[in-house]
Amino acid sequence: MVNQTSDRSSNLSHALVIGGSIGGLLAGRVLANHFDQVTIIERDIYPDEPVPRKGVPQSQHLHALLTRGQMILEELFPGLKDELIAAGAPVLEVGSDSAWYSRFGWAVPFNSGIKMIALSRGLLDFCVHRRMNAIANVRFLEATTVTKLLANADNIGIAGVSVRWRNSLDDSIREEQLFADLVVDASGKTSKAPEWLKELGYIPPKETVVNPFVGYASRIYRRPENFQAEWRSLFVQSAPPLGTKGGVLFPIEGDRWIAGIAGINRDYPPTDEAGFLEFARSLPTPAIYEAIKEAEPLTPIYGYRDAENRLRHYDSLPRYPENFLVVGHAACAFNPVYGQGITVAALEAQTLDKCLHQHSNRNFKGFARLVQKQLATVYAVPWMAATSEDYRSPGTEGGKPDFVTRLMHRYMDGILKLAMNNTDVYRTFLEVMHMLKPSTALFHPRIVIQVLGQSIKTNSEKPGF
């Protein structure tokens, strides 16, 4: 019942959760380790089975777990990665098994030494999910819902939550306040905090908003039994400004493939069946199409378009709520496309642990604050790659590439072009998106003047030069 955390008065320590999605997950994970209790509040109710939930508003597109995610979620949950494999993930290593299409071509195949697990959003939520129900000062108020931050008592921080839940007894409504030493905001894009914050007379949050205008559209299939590639997994990479259309290949659980197919600049992929295929057909390649054209259709076809870059400006706040955190897409929204969030989820929840155990003693003035610059530099690097990326397209809106963009974006070119064939480059290059590496790594001098001495010999070739 939601009453047993609402006694202000308790001596034990108590962290609560806005949001049970793999965010809130997570970042409750961590919280475990220095609270005497954590509360994670959903609105949803979770699933009995690995199964897309409502609560997940994109659990039925394919959700990419980086290398460097795996890792941490490995460290959170010991044994997960094995736990995942025997549910039927499958596991690919990126260079070899993995087709990438790029605006140059087909890349090399290589054993590339790095590793993925390829899964559903579904079975990851239901095993991290499991795993913190078994975690003995860790529970969960489902289907109940925080309407409003309650402010302590000289009103310089955040003391707790209120709530509405449904009594399963008479069908009442409830209403309750639940108070806690730290409350953390993982309620994704939708998240009240900016309104609320104001309601307690804070500034909200300056946002930052690049849109590009992209959809996408996807469908699991039935692996065909006899069906044979070079290949395990299909990655047909967009090449903006003038080409707007990409998609993946993804094998899963249960013997299944998930293709997702995306438009930028509003060139969305449809959703019914003969529109879907030929959005696919009509790719760069029509490897995709190819493969499932004959394959058995498991699911509909699931449209999104809400995928713009969100960022709000939390660590800037002129005067910031003690006791209060934000994490997640309630703090930072990625496109989609690029597939880096639960990477930067994991990531989140090791800086909360990090500055945790900096800061072991229950008096956590100014910790909020400290704790929200650490996050913002935590989104810093893939904000850039994603916001960069997306400026290449001539409809996004939120600003325009400078020079240094512009001139980011040749570079990566080259990057791309030469890791087509060389794979050493190719290395670095899934290194670096897998978070395994800075993204400096793709300025080591053996690759920039690899970079440059292709550039001299393309420009070299012209006529006239």
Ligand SMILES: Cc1cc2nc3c(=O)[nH]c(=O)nc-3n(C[C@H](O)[C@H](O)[C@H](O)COP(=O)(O)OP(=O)(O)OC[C@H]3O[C@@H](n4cnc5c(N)ncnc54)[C@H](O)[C@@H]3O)c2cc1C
Contents of the next structure:
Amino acid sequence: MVNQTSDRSSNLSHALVIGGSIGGLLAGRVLANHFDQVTIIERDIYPDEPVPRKGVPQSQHLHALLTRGQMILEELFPGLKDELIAAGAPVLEVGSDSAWYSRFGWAVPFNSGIKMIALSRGLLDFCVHRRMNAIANVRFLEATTVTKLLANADNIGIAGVSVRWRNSLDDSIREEQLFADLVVDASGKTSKAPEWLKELGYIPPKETVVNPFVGYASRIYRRPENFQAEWRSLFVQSAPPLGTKGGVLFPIEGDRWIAGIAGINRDYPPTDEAGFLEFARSLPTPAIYEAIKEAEPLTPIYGYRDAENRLRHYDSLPRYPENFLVVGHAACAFNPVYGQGITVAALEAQTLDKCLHQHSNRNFKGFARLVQKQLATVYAVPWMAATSEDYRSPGTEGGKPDFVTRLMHRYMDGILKLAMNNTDVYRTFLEVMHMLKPSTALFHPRIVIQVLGQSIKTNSEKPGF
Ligand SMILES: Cc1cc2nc3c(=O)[nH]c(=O)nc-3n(C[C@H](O)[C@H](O)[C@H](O)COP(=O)(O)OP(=O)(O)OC[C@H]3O[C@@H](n4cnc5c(N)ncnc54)[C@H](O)[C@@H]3O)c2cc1C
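Output the form predicted in complex with the ligand next; the form predicted alone has already been displayed.
Time for the whole complex; same chain goes first.
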């Protein structure tokens, strides 16, 4: 751990990041291109092996790294992909290695040309942190908690943060102030920034919460030796409004599987042995249950429930603090079943980098607001995708589907139905899901015609477009 400092006199430009999980690490990576010094403040001590940690409780759960996210990570950390593979992370061909069961049955496997790395969240964070540790102008303050933001002299912006840490020499609690030219909040969904801003006289951001009441339960298993199947990963998609249950079985490093089962509309999966297996057995297909029932569990069963969509509208604050940004889950968190969070954090880092390149003189008034507005455009589409899907469930709180959303549900059902045995539509669907193409790709005339054609053929069939 680096010694604590509160250097106010230095002429070197300095950026501070609150929170050193994936959002903070990726923001820190690009800030290192533009600031003389980057300090990442993390209240945990980083583990010295690829395991979950307390400050990121969701790291006990399955994390799909979408292909677009993986590509950006590779740009930020060249060679990372090989490091992950060398650590044992399997590479999946998304169309042929993954068996996908939807409300319309099993998709026919095909070679999609889309590859993804399957890994534990612990491994991803461990490797990214290791790479960050090797960057000369990045330093970490571990076991250090940010307790508030500091206003600049004329109270129009943020000048730094107060931190609290435990001195290991005499076990005393220390408090001090750290100053910077830019402060980035990446402290996750439980970020205290709205309260801290309020203390400084700002109106905190409005929040939109769309809660489908989703619950997760996850467990890691040893993949049985000589296990034979036509798939390497399983994806059993829930089918709301009636089908509340879904699940994924994913290979991860160390010849292991992670099984994640989920329920929406308060159909929370149990975390006791018998209940977990029974929930898995009751999914629309028992394929996950069949695979894990005899497999050796390597961890307890972990549950997670605070998985609502939460958007803090920093981009529309009436008075925006200069020199302050909010990224990752602290700004926008999604229902995790769509696997978007890490990729959105990576896209945000790219956007931040672009903004900093475009404005080499970033001391002008309004710079931070301008960047925050750009960041908001990054999570706008993933937010819409997640929440409009969640509106399918009648128990979702925080809004109801309007006419257009209901029409979209029917159109997406048409896409899903076609994708089960039409490789053109399946590939486009996967490209959109992995954020390799915009969602408008699903509305290409070539695809619309096929969806409409199917609808005419099966006019009386429900559901379907
Ligand atoms: C159950 C579940 C499953 C998920 N599955 C996927 C998936 O499949 N694919 C995907 O892409 N995403 C997934 N996500 C989303 C993903 O976990 C998040 O997008 C991502 O972790 C957000 O990163 P972050 O850095 O913004 O916040 P977090 O990961 O929450 O990290 C916040 C960090 O800030 C630190 N911190 C907090 N307060 C302070 C403070 N005051 N001072 C100092 N440090 C502080 C914490 O210790 C922590 O390290 C899932 C989420 C959940 C809940």
